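Just the one chain here, the form predicted on its own, laid out as structure tokens.
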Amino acid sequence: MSLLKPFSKLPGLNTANILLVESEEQFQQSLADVLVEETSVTVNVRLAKSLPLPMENDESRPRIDLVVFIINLTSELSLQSAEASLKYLDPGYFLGKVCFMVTNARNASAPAERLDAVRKLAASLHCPLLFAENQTPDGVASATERLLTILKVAAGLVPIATALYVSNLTRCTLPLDIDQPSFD
């Protein structure tokens, strides 16, 4: 149970490796199925419920180019699992190789405080925060397209662009009044 390190292995030629972390595995599999259909590069998808990853296959595991934490806003366990998993990532991952993807943000049963907590988490780690619709095929395709853009840059497959540069452009920022009480 060691830290997952971004530069401990050599990259594959014309290959991008993504790790999808979701405690409930609802959206994870449908996203993975669409990601592997990419034809311009070889996309290898790894799935995990949480970190740390098991040590037994550490030698055969490829270098992970992007770690995506999928958080279901209707589940407190999903957010807690993502927060607990963060400590198993090497700080080098937070230089453009981590992003958060939120599902069920439009659901009325999702508390606004949980969304604020996810936004604060992403902003404090300077990571992109993506919102995805997981109920429709178009929503899954749109989420996949956004992830592939970030993944290609994180894997070094886009000339002149670096993961840190894209992360700075897409990172989550908080408005100055996020901690102020609402008067609605």
The other form holds:
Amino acid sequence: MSLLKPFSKLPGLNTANILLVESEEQFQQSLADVLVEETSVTVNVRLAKSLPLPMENDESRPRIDLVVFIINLTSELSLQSAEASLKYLDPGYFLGKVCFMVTNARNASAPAERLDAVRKLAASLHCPLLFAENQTPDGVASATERLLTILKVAAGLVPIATALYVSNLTRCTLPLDIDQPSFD
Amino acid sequence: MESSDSQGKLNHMVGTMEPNDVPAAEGATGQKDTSPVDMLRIKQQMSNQCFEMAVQLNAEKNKRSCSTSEAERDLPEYIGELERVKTLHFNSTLTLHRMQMWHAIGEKLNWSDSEADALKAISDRCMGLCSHIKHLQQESKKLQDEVTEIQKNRLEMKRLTHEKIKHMEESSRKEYPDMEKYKAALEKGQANLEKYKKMAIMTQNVLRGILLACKVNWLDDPKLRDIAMTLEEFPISE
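Would you mind generating the form predicted in complex with its partner chain now that we have the form predicted on its own?
Zooming out: every chain and molecule, the one shown earlier first.
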């Protein structure tokens, strides 16, 4: 099985590598454009539609510090593709090197059960859950900022924090009434 | 095995990287040369990464079987413990840095050159400001005490007013048994008044009848006229 392993390669000097996994392949492009503008660190962005990653560039691929699953709440396929990709990730990644990003959460056509399902998934894997707005440049910029914060910790660039420590603070938690029907 | 392999490789790489680092950086970026600050940062990053890998290795070694629910229960305690230790460590480091700074400043002041004079002036100004701050803080404390005192008095006044109002309500209600007696007496008096009024009206009617029947001229006689005038006071009633 071609698992993506967190510690099988050497880390890069003053670089941070991030992998954006999105089945629609739209938001990841705009995120990538803003991510590489970061000046203090060299950010390498790899884009993928789903895991497992192709074996051909396994050698040339650097060590991935953070894997971000971008889920579009208006399509069921997005969630299913993300769930299927999770199987190809080594368990070592779930100690702070995986993040879920959700778009279109305010869209009326997104059923509430899907957001609950994503929440439960993120909470069971102890990963942070970020909400992003992908239509405006401001939204993309703020999503990039938050991703960069997590990425810098995962790449070891923040002096006192490690990814595992920060993941205990940023992990998604379930509200107690998540199984009860909501007001709308 | 993979992780230990990579750790060994990393140590070897870091060993050989140091002398090659500067030319490599120059070759990669052209103009930028790695300053000592950058090198320290990179070193910090590497030590962070090594720490993470060491944690993974240790985790592999200390594998013991426990249920997830047990682990979930223990997790918040461990996190709390970790945070406490980290804060303690951070605070101690800060204190240490502060002590080092003060020691350095003290040494510098002892040398008495131009910079030391500037330092002395600044520290004198700081002392002046601090005493001013203390003075202001004392004043504000006094004012705060006065405000609290006034608020207490106000509250006391409010309480007394409330009590007085309650007393008044109670006393207005207490008249009730006496009030009944007064009401009864009042009604009896009114009944008597009605009786006497009826008697007066009857006597007046009789006198009026007598005057009319006698066909006497009461206008001319002053005494009769006075009596006739008083007969008009009460209305004729059945």
